[in-house]
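In structure tokens, the next block holds one chain alone, the form predicted alone.
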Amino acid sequence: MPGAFDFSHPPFDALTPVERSELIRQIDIEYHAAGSTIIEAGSPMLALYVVMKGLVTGGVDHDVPIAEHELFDGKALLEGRCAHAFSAREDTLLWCIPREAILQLSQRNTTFAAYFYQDVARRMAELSPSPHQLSQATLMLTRVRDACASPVFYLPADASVLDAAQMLQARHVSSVLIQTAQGCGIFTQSDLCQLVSQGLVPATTRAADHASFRLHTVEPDATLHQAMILMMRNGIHRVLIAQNGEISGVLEQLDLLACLANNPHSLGVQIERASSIDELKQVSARFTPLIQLLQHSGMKVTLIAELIGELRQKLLAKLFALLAPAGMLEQVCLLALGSEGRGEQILRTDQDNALIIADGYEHPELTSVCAQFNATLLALGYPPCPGQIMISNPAWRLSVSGFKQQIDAWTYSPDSEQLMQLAIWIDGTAVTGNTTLLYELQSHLKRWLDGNTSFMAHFARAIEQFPSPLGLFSRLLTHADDHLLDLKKGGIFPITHGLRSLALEAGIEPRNSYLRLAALSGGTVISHSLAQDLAETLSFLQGLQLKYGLQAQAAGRQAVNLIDPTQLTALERELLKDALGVVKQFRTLLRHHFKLDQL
């Protein structure tokens, strides 16, 4: 029985084959009846248990449920006493494993050992989920529609070699198809150099006379693997995508193997490809499946923040590209507002822009560009801002002159509604448009707020809006109706509006949280260790954040920021503790610095 024991869950997945044999030789199995004590409060902790199967409740918030495949209790099995009762809700059978074992294959294992860290930026870094690597042999059954495939674009037959040229540059792609009486044929980037190299004159040189005329297709249904197969086969670098005769697309080798690997690069190629809308909906159809794929196979959520934020502020300046009249882009600046322009956004939410304007300038279609850029935003799937933070709303679509007396009425007589609207604008990034109009308003503020120390504690005084969820010996806090517990308003804003507020007081530039961290790092406030302490709560609270959120979507249910702890597994109840605990202690620091009290 003891040889049953699963090793595919945290810390256990970390033990070698030979760690397990050990391990195995050592377990013991304990039966405990429904309703009776395992162990007493204050009692040695010689042993740790595992969840066989039944249910255990106990612990620091006394009827935490411990189910099948969850230990308990680590850290008092480091300390050799546990200070909580445990009890069995239900029959329970336990995997029962020596202290002396798990000690001693902590001396060897760091990455096991880390399971039992008191050091909480060490525990969060070494203890996040293990990867669920895809398989290859899984994305190569990918089928061609569904793989980043470039448009096709049609030549007449007597169209020049130089035409083929301005048209491969023109539409960023690598190939044109040269319609003839004999039929379609295929002219490259390849094709080209070889001319130029030969000496022939582009003007004057037809482009259907060094075509291939010997296409090689797939339909959409094939899979890459078919697509990858035919190109070895023929020693070529793409192929084309044609049902029933009727050609829809190019599937190049470089599409493919992007597909392959994962890379977004291939969704910020049909961004910059795009030419209308609907092609724009189709890209942005596709992030919810790739942030999925890029979650499943176990990439930091900062780097998909990274990625997906760069994706969707390409999206957000192509569709104003799309429809904004020509010279208008010269004389406006996009931005991107709150965690979107923070690049911390990955799950679509509510949509937060501004639009500054060149002073002076006027163009009957402004408001009309506007309305429709929000307009097709939520026709994407980003709702609107409930505070009407969008260009379609007058007030964020100001001049200049216009946005300089808004921060001075926000800065002025500040009250808590104007703080938190000059806290979005804090972190506006310029997505598209003359950025130097950006640049004029930062500056505008920055000389304002400079050695304001009355008004930078007013700014900071939002991290008390919301209650800590972590009480008393570190129990979760839910909210009563529901019991759920709000991960942004608990745990996330605290962070981003502190770091916000001290990267404003010393005036560092970046807007991004973890760029603003690693420039406060070291530094009179900040400790390295609390530091580091701080960036691995940020990401372990928003990858629950992603987690949950994907889950709540997979389900048909909005994503939002409410969680139910009893829904959590074991692990990242601990972690969740470590990690709420840590932003009582950021709180408690930006207070004293601050001197909230005295406000």
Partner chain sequence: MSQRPIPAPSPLSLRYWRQRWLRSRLLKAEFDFLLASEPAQEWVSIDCETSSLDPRNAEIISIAAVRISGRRIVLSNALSLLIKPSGVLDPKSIPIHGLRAQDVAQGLAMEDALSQLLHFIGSRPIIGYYLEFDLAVINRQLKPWLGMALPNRAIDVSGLYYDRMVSAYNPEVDLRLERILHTLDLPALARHDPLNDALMAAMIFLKLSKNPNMT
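Next up, the form predicted together with its partner chain in place of the form predicted alone?
Left out here are the partners and the other molecules; the chain alone remains.
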């Protein structure tokens, strides 16, 4: 048979060789001149079309491009009827696969079938490219030097077991090294346990007599896997890290475990224990590897965001607590704003923070504490906010009554910049300090909104700020220009702002988009199925943002929201089209709900 049909594109790549040869016997080819209609709206859909050459457009507004290797129309095929017309934008050759053939293959091949699921949410959930479950494997290839090893402590040759026990206790370690004329020996908790159980008196027993002088070492460049094998082979709980005879640390089984689990929990504990800014810097540096690991292991982006959001708020809280003089925390409230406040920011982004000060509270160091706070964050790799939304800026460091005035100003004569500031403020979450200060301001805003319902339309209007990128997308698909697609403006912002507006209107408390969505789902505006579509769409877009953000960071670039659709995988492109379709649907709904046309 002619080998021209390309099975390397989804969903056909999911077919087995037998299924492929079955399919290829049923394919026809159609030719349509530019400008001609391929399928009339409302006509029966008897075949699935795959573009062999040319460009087709279709969809409600006839603006969804279908380029080479792409197909149309899965939904219509299932329904057997085509709701929208499709026509040839360029001279087009199409592969036609009879409907029956697709339906039969779908019954046997579930991956293939998933492609044709009717609802976008299910399609995205099934098809979202999930990275391989490599976490364990890659972890084991982590170098010993990158693991979090314990420091070494030495005792002289004549030290007693009691001295050793006291050192173990004081240093929170499980082993010490004893320096003797014969070389170094290791004395461990289990040695202590053993000799005590034998009835020996710790104060009068030399630790060196019970230490082990056969030391097992690994080099810093060895992998964790090698270290683990060494422990298993010798039945030991720790190995020394040494290079050229110089011992630099102890790698405990527990450290290995902590590394394997690489649990965000241990990072959280480290933040809480940190007693200096330098320690915070060390912890902060471990965020990116952790994010990479979580992303790589296929964890869903919403869960990553939740974990990282939590950790980052802890970090901010700790940093402020370290800088603030005694008594200040009770009088102020530190807020994380914008996406950080919603707990949806995964990669480091611009600082967005504010400080509420109790009315009447003054402290001579307040200004310098705030300046240091922002400067330290900068040193930790958080770029300053271009809009100066930072506590070092007096406009975002106000008393409760100051913020009340500010809220009144934002809402009094709304221009687009003030509305955006209000939007960022609304997503604010108290990170540390006296949270009642925030509650007071929230109820102030709520009281005002209850009396000014017409304000909501102005607030929601920002969803119209950036045009839908579908058009841009089509050019990219067909001409591979160096145009870039802005995930945030084109997809994430319309969803988050739409949800923010609806949540504000309905008086829904949570800041997180998914929680807002859960609260709105099934209500008067958002049906359950649209809520599902939106949740999957948002997490798909955030997943892309994370994946390509990490790639940009790995290449030494600042993670931005611009992606080049040509670098996406074919499947990601397909899903992105679905996603932008959902965004468009949501926009239309918001436009209608807030009566944006009447403004």
